[in-house]
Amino acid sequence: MTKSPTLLLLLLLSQFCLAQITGAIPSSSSIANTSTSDSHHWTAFHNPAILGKIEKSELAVLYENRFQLSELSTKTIQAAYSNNLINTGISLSQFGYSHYQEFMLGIGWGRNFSNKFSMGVQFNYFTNYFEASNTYRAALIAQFGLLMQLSPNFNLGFSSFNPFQSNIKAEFVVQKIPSIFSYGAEYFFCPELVWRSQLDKEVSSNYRIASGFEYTMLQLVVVKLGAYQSDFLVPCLGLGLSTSAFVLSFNTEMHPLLGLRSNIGMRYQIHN
C-alpha cells in the first residue's frame, strides 16, 4: 500500500473515532475543548457568543497535530475586531495534506449585553479538495450561540454548528457535515482557579462528555488538567502562558487507540 492510501485510511480513522468531527473545526486553547462557556478566550469555529465578551481587538494563530502526522494537521488563524456596537471576527482553517483537505473560512459577530449575557452568529464557507478528481466542493454553514452569566462566577454557554444539516453534493455522493449542539458550563473558584463542563451532541454520533480545570500561578503560568469521555476515556494536560497582552497556550491529549493529538496557540491582544 502507497502512503497516500495510507495516510488517507488513517484520517478516515481519526474521523470516525473522534466523533466523526471535520478536521477543519480546530480544538480551542480551552482544556479538553471546554470552550462554550469559556468567556475569557475566543476560539474560531466554536461558540460565536464569545466575541461579545472581547474587550480588545486580537490576532491569533494556532496549530494542531493529530498523532505525529503532519499530514492530519489543522493550521488556523483567526482576528477580532472589538468596538462598543458589535464585536466581528474573521478566521480560516486548512485541514489535510495534498491529496485530501478541507478549508472553512468563517465571518462572525457577537454582542455583550449588559454583561447579563451575550449572544453571536457566525456564517462559514466549507470546501474540500480531492486530488484524484482535481474538484473543489463547498457548502454555507451557519452557526448560533449563546453565553450567559447567571452570576459573577457563573457562565452558562450554548452554540450549534451547523445546525440546518447542510451537506456537500458531489456527483454521485453526499458528504456529510456534522452538526454539533454544545452545552457549557463555566464556574471562577476565585479569578485563579476557573472549572470548565461541556457536553456535546453531534446528531449522528455518541455524546461527548468534558470537564477541565485551568489554574493561573503568578498572574502569568496557566496549569491545566482534564478530561473527555467519547467512546473512550481522553485524558488531557496543558500549560500556558499569559501576560496583558500576550497568550500562549499547549494543549495535549492522549488518545488510547490512535496517540497523541496536540495544540499550540498564539494570541496577542491590541490595545483599541
Second form
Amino acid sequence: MTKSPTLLLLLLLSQFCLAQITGAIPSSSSIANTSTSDSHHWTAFHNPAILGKIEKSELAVLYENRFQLSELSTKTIQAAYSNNLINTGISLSQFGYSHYQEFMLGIGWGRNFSNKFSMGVQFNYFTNYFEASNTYRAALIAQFGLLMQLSPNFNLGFSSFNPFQSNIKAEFVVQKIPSIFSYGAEYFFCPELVWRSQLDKEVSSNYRIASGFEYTMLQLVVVKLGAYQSDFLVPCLGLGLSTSAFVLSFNTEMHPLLGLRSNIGMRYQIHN
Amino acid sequence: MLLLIIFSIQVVAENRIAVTKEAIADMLEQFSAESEVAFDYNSIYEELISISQNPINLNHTKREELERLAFLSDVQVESILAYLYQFGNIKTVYELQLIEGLDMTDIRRILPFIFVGEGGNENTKIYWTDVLKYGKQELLIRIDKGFEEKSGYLSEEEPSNQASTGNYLGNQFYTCTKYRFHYKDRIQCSFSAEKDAGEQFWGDVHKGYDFYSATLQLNNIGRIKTIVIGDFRANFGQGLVLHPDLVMGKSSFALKVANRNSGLKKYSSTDENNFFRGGGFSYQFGKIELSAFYSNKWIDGDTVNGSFPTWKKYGLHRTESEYRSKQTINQQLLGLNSTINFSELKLGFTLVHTALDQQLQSEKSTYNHFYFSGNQQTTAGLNYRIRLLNLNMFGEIGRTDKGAMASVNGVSFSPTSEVSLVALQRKYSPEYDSFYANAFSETSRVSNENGLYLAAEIRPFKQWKIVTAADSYTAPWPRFGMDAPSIGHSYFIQADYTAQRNLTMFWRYKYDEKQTNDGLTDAKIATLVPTYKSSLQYKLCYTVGNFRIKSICNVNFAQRNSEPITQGIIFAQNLSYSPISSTYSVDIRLQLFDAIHYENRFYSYEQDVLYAFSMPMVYGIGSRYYLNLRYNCNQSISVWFKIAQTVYADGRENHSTGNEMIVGNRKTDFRMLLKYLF
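Go ahead and give the structure of the form predicted in complex with its partner chain, now that the form predicted alone is out.
Time for the whole complex; same chain goes first.
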C-alpha cells in the first residue's frame, strides 16, 4: 500500500533533480543525452531536425530504466522513413506503471537542405492516466529543431520541445509539461572521434549542461564517456556496437543521489 | 536571354523590399541593443525604405546624400567620397570591397540603398506628365489587436475593474491608414490617420481617427532645395537646439556619434508629438543654405487656470481623463537656420522661438528645479564641422534666452584604414532645457550632464572587427531618482567575426555603473548608492540559400550597492525564409527568458510587418514566439501578418497593471498590414 506514494515521491524527486519533468521523453543514445546536435542518430522526441539527416529508413526500440525500479521505466518505439523530399518519423513512448502512466505519440518531418542545414517539426499527442480517478488527460505538443553544418566537422543544433507551453488541464490542477530549449554543438576531431556539448533550459527549471565524447574503434565498437551538470554532476558511460544494418547502444549514468539510470536501444537500418 | 534578364530584374525588384527590411532590421537591432530609451524608430525606418525605393547612384553622389545612410560613419562616408575622387566612377558594386573602411557587413548593409551607373538625380525640371506617369502611390492599412481582454475594456460591473480610474472609451483595435505618393525623391507626399487601441473611433466622446497627419515635400526646385508643407521635422547641428529625429548615441555603431544635418523633411510617422505642423523651406545660394520654418500645433496637457504642469507626449486618448487633456495647449514655433558650406568647413547657426498659449508650470522639486517654466522660449545654436584629411571635427554650442549654455564637441580620426577613433565631450548645464533638443546624452534630456566619450574601431585581422567604447559622465545637479549630484560610467566592447561569407557572429560585453537613491526614507541628507549592470551577448547569423538563421544568447547581471547580484538570461532562435522568386516570406522566432527581476529585463528587437518597429521588453520567466508572414497577392497587393505570444511560466495569475491588466499568463498580439501599390 505504501509503494505507490513512495514511487510517486521518487518520480517527482527524480524529475526535479534531472530537469526532465516528463518521463515520457526518452533519453537518447547519445552520450550524456547530447542528442540536439547528434547528426548521426535521431531519437524520438529529441531534435526533429536530425530526422532530415537520415539517409536510410530505420526502426528502433529503446528501453530506459531509472534507479532500478521497473515502475520508472520508459519504453519507446520509433520508425523513420527516408525519401528524397522529406523524411518522416513516427514515435511512441510509454512511461509509468499501473497507477500512473504517460504516453506520447509523435509524428515528425525533417528535411536536409544541401547538407548545409536541416530543419524539422514534430507534433506529439501527450496523454497521462491516473488510475485513482480513472481519467485520461491529453495535450498536443509541438517540437521544432534545426541543425546547422557550419563546417564539414562542426555542427550546431537547436531544438525546442513544447515551446508554446502546452499543459494538461485537469479539473482543479494544471500538470506542467516541460518546455525545453536546447542548444548543442558537435565537433568531429576525426571520423572516429566526436565531441558533443549541450545546454538545456527548461523554462522554469535549472540549466542542464552536458558534454561527452564518443570514439568508434574498428568501425564497430563505440565507447562513450561524458557527464552532465544539473543540480548534481552526473557521470555517464556508454557502449555501442555498429554494423551495417544494426546499431546497438547501452548507456548508463550514475546520479549521486538517486542512483543508476540506464538505457538500451537497438536500431535497424533498412537498406533502400 | 532577354526573358531571363527581365525576370531577374522583376525578381530583384520584388525582393528589394525584403532585402532592405532585413538590412534595416540588422541595423536597428545593433542600435537598439544598447538603448533602452523609447524612440520613434519608425522615422529612420521610413527614411531608409524611401532611400531603397530611390537608391543612391554612387557615381553621382554627394556627401549629403551618403549621410542619409544612418549606419555609415563619417569615416566611411569620407572613404567612399575619397575613392570616387581618386579613381572615378565605380564600374560594379563588387568594387566596394576595395574601399578602405568597408567590410563585408558594411557592404551587405549598403547594397539595398545604392546602385552604380550612369545618370543621377540631377536637378532637372519636373514635368507634370512625368509625375503622373512615373509617380508611385501606395496605400497602407494596418490593424493590430490583442487577443486577451484587458481590464480597461471590461465593463464597470466587472469586479476586477472596480479599482480602475476610468475605462477605455474605444475598442481593442489599433488601426492606421496611410497614403503615400512619391515621384523619385523630388516630390513626396503622404496622409496618415491613426487610432490607438482603446481610443474611441465613433461614439459620444469622439468621432473619426484620433490622429491625422498630412505632408508634402518638394526637393530641388531651382534654388529651393526643399519645401515642406504640413507635418515635418527639422534637424540642425548636433541637436542642442533642434533634432526631433533619432540621435545615434551610444550604440554598437560606436563611431557614429556625430549627428547629420538633415535639414527639413516630411513627417509621415504616427508619433503624435515629436513633429512640427506648418511649413518651411530651404534656399540655396552659392555656399549658403538658408532654412526657415513655422509650426502651429496643439499639444496635450492638463490645463488649470491658464497653466499646465507637464506636456503629455504619449499621444494616447483612451479614457475620459486622457481625452480631456487632448490638444489643450497651442504651441507655435518659428525657426531659422543658416549654413555655410566650404569644402573643409561647415558652419551653421540655428535660432528657434517657441511660444505656448498657456504657462508651463511644473510642480517643482529638487530634481526638476531648472526645468523650463513659462510660455516663451528662444534657443540659439552655432554648429560646425571641420574636415582635414583623416580628421573630422564637429560640435555645437547652444544657449537659451535665460542664459543657459550647452556644448558638445567631437573629433573622429582614422590614422589607418584598420583603425578609427572617436572622442566626444559634452557639457550641458543644469539650467539648459530646450523643447526639441536631442543630442548625445546618457538620458533623454539634454541637460545637467558633463561627460567624455571615447570609442575605437579596429580591424586587427581580415575577418575580425573590434569595436570598443567608454563613457564617463557626471550630473552636477540631482536627477529624477538621484537626489544628489551623481556620476556614471559605461564600457562596451564588441568583437565581430566573419567566418565565411554566410556565417557571421559577434560577442558583445557591456558594463554600466550608475548611482541611485539609497532608499532610506528618514535620511536627512540624500545619499546615493551605486548600481551595476553588465551584459554579455552572443549572436550567430547563418545564411543558406533562402534561409537565414540567427541564434542569440544574452545574459545580464545587476547589482544595487552591496545587495546580491541578480541574473537574467534570454535565448532566441530565429528562422527566416525569403525565397527570391517566391511571393511569400516567413519569419519565426522562439525565445525563452529567465529574468526574475525587473533590473534584469531585456529589450529584444523583433521583425515586424512593413514600416512597423517592435522591441518588446520582457522580464520574469517564460517564453515568447512570433510568426511573421508576407504574401504578395499580385504585383500591387501585399499582405503582412504577425502573431506573437508571450507565455509566463512563473506562476503569475495576471500581468501588467491598471487598465492594461490581463488575467492569465498569456499575452497574444495580432497585427496585419495591407499594402496596395498603384
